[in-house]
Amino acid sequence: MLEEYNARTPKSAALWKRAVKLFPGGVSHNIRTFGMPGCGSYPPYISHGQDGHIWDVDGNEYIDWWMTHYSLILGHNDPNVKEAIRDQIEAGHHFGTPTEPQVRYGERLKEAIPFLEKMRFTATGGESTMYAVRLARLFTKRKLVGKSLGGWHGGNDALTYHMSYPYSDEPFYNGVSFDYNNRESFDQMLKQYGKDLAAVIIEPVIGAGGGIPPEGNILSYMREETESRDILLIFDEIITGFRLRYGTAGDGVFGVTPDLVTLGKAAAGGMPLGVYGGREDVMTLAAPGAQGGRWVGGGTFSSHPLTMVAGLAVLDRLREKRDQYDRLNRMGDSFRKRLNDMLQEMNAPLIGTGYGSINFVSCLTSAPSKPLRTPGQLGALFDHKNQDLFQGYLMQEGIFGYHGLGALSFTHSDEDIERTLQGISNAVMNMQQR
């Protein structure tokens, strides 16, 4: 199916052959196959990147929408970030001790996000959501946690469940779910489990579940209902934080302040970072020896000096560009409208979803009879087999992404948009001709 791609990627093919002998499924992160084995192929092995483009080991160039799991809002190889990392390496790359950049970076985050009264750093987003949930359980003395269908909060036992339709997997530990944007579903969860819920965790824009933004006042409603029941509201802004604006989306874009928030990705521009924080009375339980607390520590690589200095450089650059977020989000919104108009003209059962610079493209088993407002509605029509095929044809067109696409950076150009639309058109035509 991908003869052109396979013919021009022999070095990637050789590396893949070696990798499958070493790693389960050939990868150390499940989604990094990018669906290519489902097309009888393999993922490209990337050697370098610049701005909004990457190159594989065979020298093939791609327009990059994946952008390191949406992290690189400044683009690949930003000179300021690179210089900050280089300077820190000269002094030492890790000490396992407190450092000045850790304090400075924390101060910069608090300046950008005032409700971040206290915070902790980790090395990954999955650690941060795990610790945020642990704090919520300690604070409320309850065990149950609610999350949205299709919500991805990292690979920890507390939250890794109900990510893909038909959402029939059992939670590892004390979890329930609801369908985002569906007030009846949320109310039913509260009615059945409200007195036992320690927290509800939500991505303001659902990520892996389809790039679904909030509708109407759903976030405000969730805030009111959780607050009235002494349930902590956690916003997972590992994707949306510093991507939709300088700061967080929950309060700054959608006007709702949570009790706790988790951050990562764009907040450190591709370096390993997780942040969890918020209300001081909750975060105090993370302090060593806190009464009623428990180990809510970190790890060997938490507040890593290279991440801290990179994060400072990223926030400096994003603060300079804070007036350009509107342009970037309009660019994404315009792309998505043009994409859906084109798909409708082609009579193709695909749909573009997202918000601002976040853009997903999903293959469906049939054209929807009504707008897809919730992860449950999108999941019920999602076509896994054709999604892999679509992803493969995009690779063949020189478009690199996942979940159909990904997110824009400040370095993507109008030409990148036009080439992406043409690449999607070609991919759809190839699928229709099969």
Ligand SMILES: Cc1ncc(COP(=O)(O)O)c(C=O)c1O
Second form
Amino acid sequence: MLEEYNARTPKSAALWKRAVKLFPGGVSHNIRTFGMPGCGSYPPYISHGQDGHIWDVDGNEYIDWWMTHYSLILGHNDPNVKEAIRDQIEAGHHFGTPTEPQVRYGERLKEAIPFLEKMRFTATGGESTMYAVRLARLFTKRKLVGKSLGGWHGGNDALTYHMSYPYSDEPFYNGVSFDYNNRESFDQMLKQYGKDLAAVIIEPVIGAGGGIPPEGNILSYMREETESRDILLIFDEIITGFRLRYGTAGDGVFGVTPDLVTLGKAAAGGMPLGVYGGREDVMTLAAPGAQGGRWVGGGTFSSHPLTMVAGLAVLDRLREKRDQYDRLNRMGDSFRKRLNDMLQEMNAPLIGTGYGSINFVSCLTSAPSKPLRTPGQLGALFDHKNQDLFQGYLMQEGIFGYHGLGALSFTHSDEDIERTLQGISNAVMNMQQR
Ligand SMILES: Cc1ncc(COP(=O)(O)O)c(C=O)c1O
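Switching from the form predicted on its own: structure of the form predicted in complex with the ligand?
Full complex below, order starting with the chain above.
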């Protein structure tokens, strides 16, 4: 399969051959194989990008839905972000000291997120969720953390468990889980472990677990139930922050304020960033010498000047565009509606899920008998083998997505949407003819 793709990507093939000799599985981030080895192929090696499109080393163009792990909400090569980075490089790219851009970026985030009383910067999202959990453990003097099935919060030991069905892996360290949108599952976790829980961490819209938005008042229920047990509620907004609106989604879209929040991705438009912050009484435990504190923080590359200036440039642009989020989110919503109508017409066991500009397409082992509301329900029907084939055929169609698909940017066009729907239709037909 993928003969056309393989024939037009000889340079990527040669690079892949060298890469598998160097890196386990050929990659340094497990998902960057993009499922292509499952199709007997290899990922394209990307050389450049512009707006919503990228090109591989063989010169092939792709509509980019992956957008650097959903980070580039302004598209590739935004001129203001590029200029800010270039200016900082002229002055020196990192000093390992406090800098003015760090203070300005922190002030800008605080202005956009009213409950962000204090914050810290890291180089990755996974560090920021790790430190948020550590702070919760120090603050509550409890050990356990609860997360949703299918929730991905970065590669740290605290939270890397129960990401995919059957969710039977042993947590590395003091972790339990529940199924998002399933009150019984959440209640059961609280009943069994509530007294020992330091924190519950949740993405308001579950990302890697299938782009699943909150149902009904589940977030406010989780807020009340955690608060009454002195459990800290952490919203991981590394995908949703500055993606669904200018600011965070938990409070701004769904009306619920957490104790702590984590940010990354869109907030610095493709530069390495993690943020953890929120309640001052909790964050204070991170201060050097804080009573009751322990080591929280670190990182040679934390608050990197290139990230800080890029983040400022991104937030400048997003603040200007704050009225355009509605249009971007509607574009995603209408895409998913058309996609699901098309899949139904094709009688294909695939489903489009997501919220606003966040989009997932999942292959299922069979058509669901009822709507898939929770990551656990979606995970139980998820067809890993066919998913790789689907993604491979999409790549052949010139559509670069993963984990289903990805996220729209302000630079994607109506034509990109039409071409994507056509590409998905072709990919599904290829699968049906196998
Ligand atoms: C919701 C969420 N949290 C945390 C992370 C980890 O961020 P990073 O890859 O920057 O460590 C990710 C990355 O995909 C994510 O989607």
